[in-house]
Amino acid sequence: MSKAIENAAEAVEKDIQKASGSPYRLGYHIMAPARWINDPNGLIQWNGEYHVFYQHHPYDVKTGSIHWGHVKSKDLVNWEHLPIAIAPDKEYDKSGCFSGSAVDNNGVLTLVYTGHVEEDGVITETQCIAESTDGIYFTKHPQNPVIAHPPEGASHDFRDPKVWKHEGKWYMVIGSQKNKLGNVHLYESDDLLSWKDRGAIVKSDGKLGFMLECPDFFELEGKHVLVFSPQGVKAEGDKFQNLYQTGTLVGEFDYANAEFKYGEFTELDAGFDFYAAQTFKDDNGRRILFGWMNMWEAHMPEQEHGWAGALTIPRELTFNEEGKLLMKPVKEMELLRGKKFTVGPMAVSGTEKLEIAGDCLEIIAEFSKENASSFGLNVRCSEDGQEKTVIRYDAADEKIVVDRNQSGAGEGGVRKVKIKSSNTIKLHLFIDRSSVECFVNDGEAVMTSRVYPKASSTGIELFVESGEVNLLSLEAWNLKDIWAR
């Protein structure tokens, strides 16, 4: 273990006790033991175990000198902290080991990442490799950086390599910027060390913003999908309300000509806190996604407790019959379930407090709309009614709304997403101590939000604002705290 990693581990250790006592500390999400975390990196199933790396600043609760934190799991649910994987300790990455990906190169777990250097007001970003034979300790390659310069005419913004293998060759997509517009470039290699620039497969015309971060390109059910995080996309009504977005372009890709034909940019998650999503294909052929469950502009009350940031639960990507990309919780999340509660079927009018309560819960509620103008669930409710997070369906405009104006110490605000017309509405919620992830109609829409209620605000309510709704069924489970060893 390098001295830089030893020093980082010692720094994190100083805040572990403080962080673990935080009332906002999550029960079943990936977090650093303490201090700062942002983008998920290096997602891979290797030697039968799931590995997730993440951008990590071990010296503060804000971003800074970025390292790669590391966890692994046998089941996508119960995670184990491993030593920090890489630290910024070389000339080519001394200001940060920025985002990237992981591949299995003939049995060697190989990280491909961006080396970030800021010196005398000049920024340099290059692409680098670190390798491990045991999946724990990594050595940086002597030929680093393996891509030393951005594409011709591009700016210094050149980062976040995602690498995969296709028909015996390695390919990489990477975010870049030219003329203050974002691009996604494609590279090709035989050995991960020498790379050929195949050109930009996506070029922003301004609508996609000034920088395309964290690109991830893959084939799913016969279609090609680019997941990426554009910066500088302008809000359109209820869409694109966060400072930066994460979404997809779906289409067809021609490897021979490096040509990607695609449709409209679509937001992946319409909530407050979702960025820098990355995916991997597991041994069962599933395409699984994690995102950063925060946003750059957000106030993070947990910083006062020695930690900041988390990743979403793992989500499986599929297409429905109409060609819409769905995002659903992986089935393994059921392993967390403890005591079960059931409610309904029943008619609901007004507000009804349920017997269910808790700060780590899964809830699946299905409603028949009837004549109600607005209905849904209030979660993390206080006894005095002062705190609650509202998830509701507004019938007139067919929108799901998340309202966190009474959600506690964090920021307020409202997010809305339009869904397909249907007589029934299904809400699948994962509630953790400072987060709510809402999956609508089996993944048609998803809304992820950090919330910061008091620890005592654990109530759940059904409500109808006018008219009546039929609750067809409601199932709920207390969920296990994986970090309570």
Ligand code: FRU
Second form
Amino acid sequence: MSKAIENAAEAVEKDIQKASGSPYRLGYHIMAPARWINDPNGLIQWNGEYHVFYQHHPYDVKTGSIHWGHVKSKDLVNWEHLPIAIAPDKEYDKSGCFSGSAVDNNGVLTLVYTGHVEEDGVITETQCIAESTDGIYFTKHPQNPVIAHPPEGASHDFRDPKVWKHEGKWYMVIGSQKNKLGNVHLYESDDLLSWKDRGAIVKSDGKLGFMLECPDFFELEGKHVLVFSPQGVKAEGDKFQNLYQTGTLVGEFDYANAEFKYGEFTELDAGFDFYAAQTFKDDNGRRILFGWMNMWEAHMPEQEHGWAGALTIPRELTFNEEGKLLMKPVKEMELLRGKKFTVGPMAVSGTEKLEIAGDCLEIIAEFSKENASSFGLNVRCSEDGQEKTVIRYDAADEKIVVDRNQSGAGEGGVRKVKIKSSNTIKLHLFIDRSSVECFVNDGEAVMTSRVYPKASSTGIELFVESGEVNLLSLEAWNLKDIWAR
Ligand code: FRU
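Given the form predicted on its own, state the structure of the form predicted in complex with the named molecule.
Full complex below, order starting with the chain above.
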């Protein structure tokens, strides 16, 4: 293990006790043992095991000199921490090992990442490689950086390589910027060391912003999907409300002339805290996504407790019959289920407190909307009614609303998303101490938010504002705390 990694591990250790005692500490999400994390990196199933890396600052609860943290799992839900994989200890990455991906190169687990250097006010970003044969300890390649310069005429913003293999060749998509507009370049290689620029496959015309971070490009059910995180997209009604966005372009791609024909930019998650998502294909052929469950510049109350940031639960991507991209919790989440509760079927009017309570819960509630103007679930409710996080369906405009104005510490606000007309509304919630992930109508819309209620605010309520709804069914489970000591 390098000295830089040993030092980093010692630094993190100083906040582990404080972090594990934090009332906001999550029970079944990926976090660093303590201190700062941001983007998911290097997602891969390698030798049968799932590996997830993440942007990690071991020296503080805010971003700084970025390392790659590392966890692995046999089943996508029970994770174990591994030593920090790479530290910024070389001339070419000395200010940070920025985001990137992982591939299996003939049995060698190979990380491809951005070396970030800031010196005398000048920023340089290059692409680098680190290799491991045991999946734990990594060695940086002597030929680093393997891409030493941004594309012709581009700015220094050149980062977040996502690499995959197609018909015997390696390909990479990477975020870059030219004339203050973001774009995604495609590169090609035979050996991961020498790369050829095939040009931009997506260029912002201004509407897509000034920088496209964390691109990821893959084929799904015969279509090509680019997941990426643009900076500088303007808010448009309910859409694009966060500081930065993460979304998709779906279309057709032709490798021969590197041409991508695509439709509208669509946000992937309409909540408050979702960014820099990445995907991988697992051994079962599923396309699985993790996002960073925070937003740049957001207030993160857990920082007072020696940690900051987490990844979302893993989500499977599929298309529905209408060609809409769906995001659903992976089936393995069921492995976390403990005690089960059921409610209904029954008619609901007014507000009804349920027997179920908790801060690590899964809830699946299906409603038939009848004549109610709005209805839904209040979660993380306090006894005195002062605290609650509201998940509501508004019938007049057919929108799902997440209202965290009474969610406790942290930022308030409201997010809304329009859903397709339907008589039944299914809300599938994953509640974890300081997060709520809400999957609507089997993945048609997803809203992910951090919330910071008091530990004692564990109540769950059903509510209907004017009129009546039928609760067709409600199932809930206590979920396991995988990090419990
Ligand atoms: C996205 C991002 C990436 C960069 C990383 C740095 O959140 O800004 O573009 O590689 O974070 O930590």
